[in-house]
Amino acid sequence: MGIKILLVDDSAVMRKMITRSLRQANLDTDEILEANNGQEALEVLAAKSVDIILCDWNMPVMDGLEFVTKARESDTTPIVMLTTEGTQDKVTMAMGAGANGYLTKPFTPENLEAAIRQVLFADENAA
């Protein structure tokens, strides 16, 4: 049974980008969902469950960082931002907020794995 994934990021490039990355990585991946902004990722998760979300920071709509927010009112479901706000003040705000990971673009699909396999399996690898 492979991971499903919810991809919210404005940018369709960019996700097309990260979904190959996805590809490329040693990660079973079952399916990738997507959406423009956290507003739309809101009415996924509430459709649909998945493993991970993958988030970008800054979209329209709803940014990352409120959508993280709004998320955990309701969800637990481990989130991932990916990107280019890289600055130790943002981390400490998303991490603050409820992400579980953080990782600034760009990346490489292993730095990919590397953070997914980090927040996903975080309870056996402490094990």
Second form
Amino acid sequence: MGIKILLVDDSAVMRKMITRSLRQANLDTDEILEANNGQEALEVLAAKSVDIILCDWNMPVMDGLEFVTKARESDTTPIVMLTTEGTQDKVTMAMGAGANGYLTKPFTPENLEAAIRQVLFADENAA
Amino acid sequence: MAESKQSDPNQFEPDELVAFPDDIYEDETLSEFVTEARGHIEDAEGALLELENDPYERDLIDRVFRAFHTIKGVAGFLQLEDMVVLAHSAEALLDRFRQTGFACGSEQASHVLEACDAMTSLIGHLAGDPAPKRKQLHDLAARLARVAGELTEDPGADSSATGATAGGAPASAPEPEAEVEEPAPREPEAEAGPPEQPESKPASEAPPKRRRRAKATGPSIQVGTRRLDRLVDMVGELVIAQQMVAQDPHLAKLRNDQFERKLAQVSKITRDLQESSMSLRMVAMKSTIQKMTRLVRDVASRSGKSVEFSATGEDTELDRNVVEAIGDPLVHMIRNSIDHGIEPEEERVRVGKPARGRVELRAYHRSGSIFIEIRDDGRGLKREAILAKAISKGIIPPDSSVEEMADAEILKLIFQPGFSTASTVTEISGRGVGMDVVRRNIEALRGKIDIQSEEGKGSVFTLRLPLTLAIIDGMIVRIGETQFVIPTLTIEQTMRLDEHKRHKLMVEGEMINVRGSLVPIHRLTQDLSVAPQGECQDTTLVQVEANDRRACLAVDEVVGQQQVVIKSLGKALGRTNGLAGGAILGDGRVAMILDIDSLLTALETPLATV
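So that was the form predicted alone. Now I'd like the form predicted together with the partner chain, please.
Now the complete complex, all chains and molecules, led by this one.
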């Protein structure tokens, strides 16, 4: 059974890039869902369950931090924050709010795979 | 944090061009990125211009930040290094505003606008435009970093430097602390300090917080315009085919109720389909207006004039193809208004006007057309100056009886080829295009341009454009046994042919006296290569006007008015003089749409005035 992934990013091109990285990575992906922002991501989560969420920081309507905070009220799906360089201070905030890992853009498919494996693995351990 | 991406601009040769990796052009996401990035930059520009009125508005700074941030992210994946450097430096500067609470006043906004321009040229290069110079980009990036670095003193010192609206900036800057927090309403349990923002902004200087929320439009997808155009064309064909079925005489003989009902149903659906497919191509004026806002700013600052620009009608929608085509004429008209209309500050003050000039753009719908008005409160057009110029340029003969010319006629002289009111050709409006080109462009869109001007008070240029290029409002006339469509916009009046008023002149042909002026009468039977069949009884005259020429067309009957879908005549006929295209009428018959301008040219009509 492959991994179900929810991708949250306001840029359609970015989602495509990440999807491509996911396909290139050595991961058995089953389904990749997409959301434009935190608000949409919450709606997706309310309807479907996924194995892991990859979430951008800076988005209109509901940004990454708010999303993590809201999602954690009812959901324990692992979340990997996709940051860009220069926002490390925010990583701390996101982790504090309940994110499970982060990855700095741009990343290689290998990095992406490693980050996902690490988080999923950590999750299994915790469970 | 900013330093890591900063490079030394001096490592580049002055002429070195930006070179993106070769394989980028094969990347299938590239065109999407170009579209998306352009959208981001447009949005950023809009927000920057709004910031000038509202330099503390956090939402606006966030919007600009996000634009560069997103571009940087994708550019990183695509390994577009120069783009990353530029986006990063802009983003870092914007982040400084957020962190320090400094006003992003017009001076600072200028730097970021420059970054927008540079980014636009980089994006353009991805889309096949010439490469920008590398050093310039990196110089700009370095400058942005420097500006960001300067934002460290307390905001009190800043207000003098920017000249922004920060009237009584607080000496005890409480603002920065409050502003370091993330924006937007946040859950308090997010462990960080209590973001309660007590009196972080003194009431005197804090602009009222306006919460603009974009209209909820639901999710959207991007579709290539070519596919869209094709769809609209196909629907046009469908409408015609449907009408042909509806009017088929054999089917009409059936007199079958059920069939009629079904046919009515099909007609209704076809009409709805046509309407909604047309609406797909409609776009709001917003981005055009935004570009004009930017233009006013640039032109005003370059010409050293202070100009306030206001625009209404952002939501006015018109055909995308029209929007694209009016860009240049609008640019030219606005440059014109600022360059020639708005007086220098001293002069304005001397004549008792506000020092700041005003240029206003209004876009609105009225009776099936789009109107765009450009209004300035400048010096207006001088009757004598125009006449003198027109005579010196040989546009009108020196012995013209100018006293008899109506003001409107005189004003229209500025649209004549070779006329340009600029006494000094400035860098800004001296682009070699005159108002004649503007008019030609507008008329090519089947639009009209009008001027009203009052000396000393200002001028108003009014463009009237069709909502769409695919449909035309036409008057259907019958000449002999043939029907023609005359575009309604060109028609001045229709009248019964009154024998008493008709003058037969040996040399100039037939004329008719219309309220004191002689207007030539033309018969398509004689004059047009695509002549109608049958004899014309010429009982009715349709007076038309195009490009300042007037003429009456003799017809047998005005059959009615109708919107028709324009069909191109196809390659076989090509551009036939006098014809704008074909249309299929309600009864399934084909009618030619007359192109009055080229028709009159073909007929070599002498100027019908005087």
